[in-house]
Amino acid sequence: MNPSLQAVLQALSGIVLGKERQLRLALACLLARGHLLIEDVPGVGKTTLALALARVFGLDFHRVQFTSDLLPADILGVSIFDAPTATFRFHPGPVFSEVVLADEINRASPKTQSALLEAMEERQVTSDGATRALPDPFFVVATQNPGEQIGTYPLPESQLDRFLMKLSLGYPSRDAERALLIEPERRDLLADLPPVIGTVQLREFQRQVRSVRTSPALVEYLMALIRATREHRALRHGLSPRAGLALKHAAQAWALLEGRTGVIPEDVQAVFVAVAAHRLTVAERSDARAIADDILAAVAIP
């Protein structure tokens, strides 16, 4: 692994304890220029992970607390009349940040959730007839509470598809929880966390991800996995072509983290469930993650 990326992972591991695999997936998501959705119960470190990712790269960070009365303009910005010049002046919203934390995104109405669709896909915002570019890099980390909790709205498929990966942190291990209780507060440690690498180097890593080689045999493996999701009897809809590209980019990022110049099947397998499960439309009483695992086990490696 590149020493700089190894240092990033070590810094993250000092903040979010005992979650090495989730940290590697989150870092791969950022390197692949994707967006990250974290679903879990409150209090397991979702917000801490988002803030730590911003800190280790020295990125501008803004948190938006999604609530039922949040409006699209609260995210995108608004034009306000300027009396001295007799013109309207646009005041950018929090979406014009390098890292945006959409906290508890499923507590806002679908109308407000949809305000992020253009930003996450096109990396731009159109308001009052003008299109404004977002920063580069631009990374959305959204957290959501489990759907059975009170006051939540389900994310529509179009919104879910904007997230490259969906993760769950889960409760800490016994040793990690003991360290959390004994050591200083994670937020205090975050305040003293210096950037490990800068924005220019991050953009270079993101450029390198797209140049990681995918052989013809590896492409056939990707196509076999995608086709298996479309033919599975427990799924109403499988992966789209855009999801196939997302899977490829995520595998390239994982390969880069592993220090390889080409993608191997194990890289695809490492990211498949995180990339695919939230995009699958399941039949009643089916579990998307279990089906994704079954597909991985059933599809032969070429």
Second form
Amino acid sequence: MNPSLQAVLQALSGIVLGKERQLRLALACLLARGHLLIEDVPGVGKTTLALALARVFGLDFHRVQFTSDLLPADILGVSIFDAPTATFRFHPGPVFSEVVLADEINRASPKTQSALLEAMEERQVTSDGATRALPDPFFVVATQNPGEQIGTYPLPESQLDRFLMKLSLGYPSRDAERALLIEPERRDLLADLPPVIGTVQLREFQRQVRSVRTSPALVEYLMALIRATREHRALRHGLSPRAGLALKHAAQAWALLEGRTGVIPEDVQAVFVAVAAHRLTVAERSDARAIADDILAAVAIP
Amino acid sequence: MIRKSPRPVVDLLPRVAMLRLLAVLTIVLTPHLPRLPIWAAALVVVLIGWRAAAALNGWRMLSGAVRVVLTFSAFAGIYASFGRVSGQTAGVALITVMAALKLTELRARRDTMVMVFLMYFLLITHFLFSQEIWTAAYLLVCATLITGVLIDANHPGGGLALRPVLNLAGGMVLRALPLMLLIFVLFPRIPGPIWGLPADSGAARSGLSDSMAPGEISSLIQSGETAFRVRFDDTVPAPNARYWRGPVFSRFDGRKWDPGFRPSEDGVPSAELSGPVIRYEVVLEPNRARWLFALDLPSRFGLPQDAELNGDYQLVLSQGEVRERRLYRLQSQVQYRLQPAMSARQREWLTRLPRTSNPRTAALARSWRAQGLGDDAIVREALRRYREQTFYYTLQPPALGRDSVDEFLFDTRRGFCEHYASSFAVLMRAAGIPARIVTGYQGGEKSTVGDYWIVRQSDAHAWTEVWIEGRGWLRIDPTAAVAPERIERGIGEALASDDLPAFLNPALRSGLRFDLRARWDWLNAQWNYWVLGYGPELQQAVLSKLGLVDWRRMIIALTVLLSAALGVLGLLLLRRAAPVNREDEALKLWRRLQARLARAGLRQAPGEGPIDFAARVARIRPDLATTIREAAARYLAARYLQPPNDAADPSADRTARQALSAAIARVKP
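With the form predicted on its own done, generate the form predicted together with its partner chain in the same format.
All chains and molecules follow, beginning with the one already shown.
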């Protein structure tokens, strides 16, 4: 494994305990220049994870709590009349930061949701006729609460597609739980966390991800997986071509994390559920993650 | 009644493919069209046109009943036109028409295949009619086109771009050429021509005939066709010795000479040959004659197997006639003494003349005899008469009546070689000297390109042989007395220029066209010699040069070379089919390992990656842990990871392959 990334991962696991796999996936997501959706109950460390990711790379961080009365301007920014110069001046919103935590994104109105999601996709904000580029890197971590259904606006499938991965953290293990209770507050630890690698190096890694080799045999495997999702009985819709590309990029990032020069089938398998499950339209009472696992087991590696 | 409507043209073939097929079929069939009865040619053209229009406009196909009626009528029509349905012309006509009728049911790929093989077969039939270089070139082009159709038909969908298909087809035809040559050279030849089908075409060929009347040879002179080509081994005889002996005529009916019925006791007369031996090879054009031409006078040794010398020392075929171009070798010597002794019966036969014809000639000869001149003196006297009186050597002699010799000798005095030879022989016979006419060719033209001589129909000639006691037959050429340049320098020099056929006109015998003609003749000569003349004799000669002296060795060589060629071809194909890149090769090796582990009960699951599989194997069989991990790592490196920078270096690639192969071999479950 790449030593710098190893160091990053080590620093992260010092904060978020016992969740190495999720940390890796989150890191891969960031390296693949994708956005992350975390679906989990409150208090399992979603914010901590987002903050930790921002800290280890020395990125600036904003948290937006989504509520039903949140307006697009609250996220994107607003132009205010500046009396001394007699002009409108744009005050950038929280989206103009390198890491944005969109907490409980499903609580906001669809209009606000789509404002953020558009910004995520375009990596720029257009307001009052002016287009403003968002920072690079730009990484959105959105969370949603699966339990509550009242007063929420679930993200439609088309919007879910904007997230490269969907993860859930889950409760900590016994050991991690104990450590959490004994050790100092995570927030305090975070404050002391020095950046492990800088923005420049992060961008370099993001660039390297794209050049990780996908051999013809691997492309065959990707295609076989995609075809399997489209032909699966329990799925109404399979993976789109964009999803296929996302799968490839995520696998490339995973391979880079593993320190490989090319993607191997295991890399694809490692990211498949995280990348594919939230994009599959399942029939009633089916579990997309279980189906994705089934597909992984059933599709022969060519 | 259920009425079945004809099936619409739902062409299962792409329109482009269909039109191309029709175009190629047209090209293949066109040379046959003039050989067909007019109705059949029209039917073929209409069917091709109809099918093209049907493909373009989506017309309906003909119903089955119409097709059956058409087919049977065409069959009956061929039978009515030829009186049979087999044989060269009738058979080809039948298959041509049937190929065109096949178009009425041509819809799917299956039919295309049938058409392709029909076209290949039709292509071969062209050789039954012509074996010229042009034909061969045309056939190669057609073979490429048909192969193109075949390639297109083998692609699902079809209608490929024209150029790559033709490139591939051309490449395939080119690659087939060495095999073709090999088979051509080595395939055992049986005596007889390659394309010896019963020829029912009855094509008349120009050439000397088996009788001679005034005007026959002079009409032959008008032809620029090649009679035969000669290649001398070393000695080339002088121009005035190049008499090519053909039909010999001993009976005269007052106007016409023919061989007559030779007295039965005649064997082959004795001949003493002397002087340098001239060895040569003749490529004779087909002339439908029963004789071959030989330089005066051929040796009786080393004759072609099917030829013999007759009583007139003429080289005749023991059976059959020269229907095909044929190659034969002979040896001759120009000094000879032929038949020094002769029976009284023969002398009587060879001095016989029709009693009442040509009285003035007979009187002249008798007057010489009355003067007491001997045989030699009479010959000299007669020649002197030709030389000193005003005789004209011309291609346009006036017409002669019943006593043709009298009229020629005393009145017109304008004639061609046959007039001179005929009148001289009659004079000799009237004087009691045995005489006969020999026809053949005289002279020949050296090719300006190759090392051979061309003897044309225009070199046709007639001369006389007289028999003198003790000296045997002497060749006397009265034409030489009148027009010596004919013998020394050829026909083109001997005739007045307005008398000459155009191809002999000296004004036209230089420059580019003449040069091209010479080169074309040379090319044809090579073709005739090496391709068409490649029969058992030449094959033996070629093969013995290669050290393959007998049939057994030849067949062994053929078998070995053919198997070698097919083996090389097979290897090339295998190489192409086998994995060519390192990734597929890695997979092959990995599959081998999978199979080995599966026999030990360790089966890689379909969705199980190599690393996961290696880890599982390592858990179950710790003894394999190191080796399987290494094998998996090498396999992944070869199949998935970035190739090392020196991947272009084949030796590095080979090393990696060997390492993987070794790593996989080390896993011993």
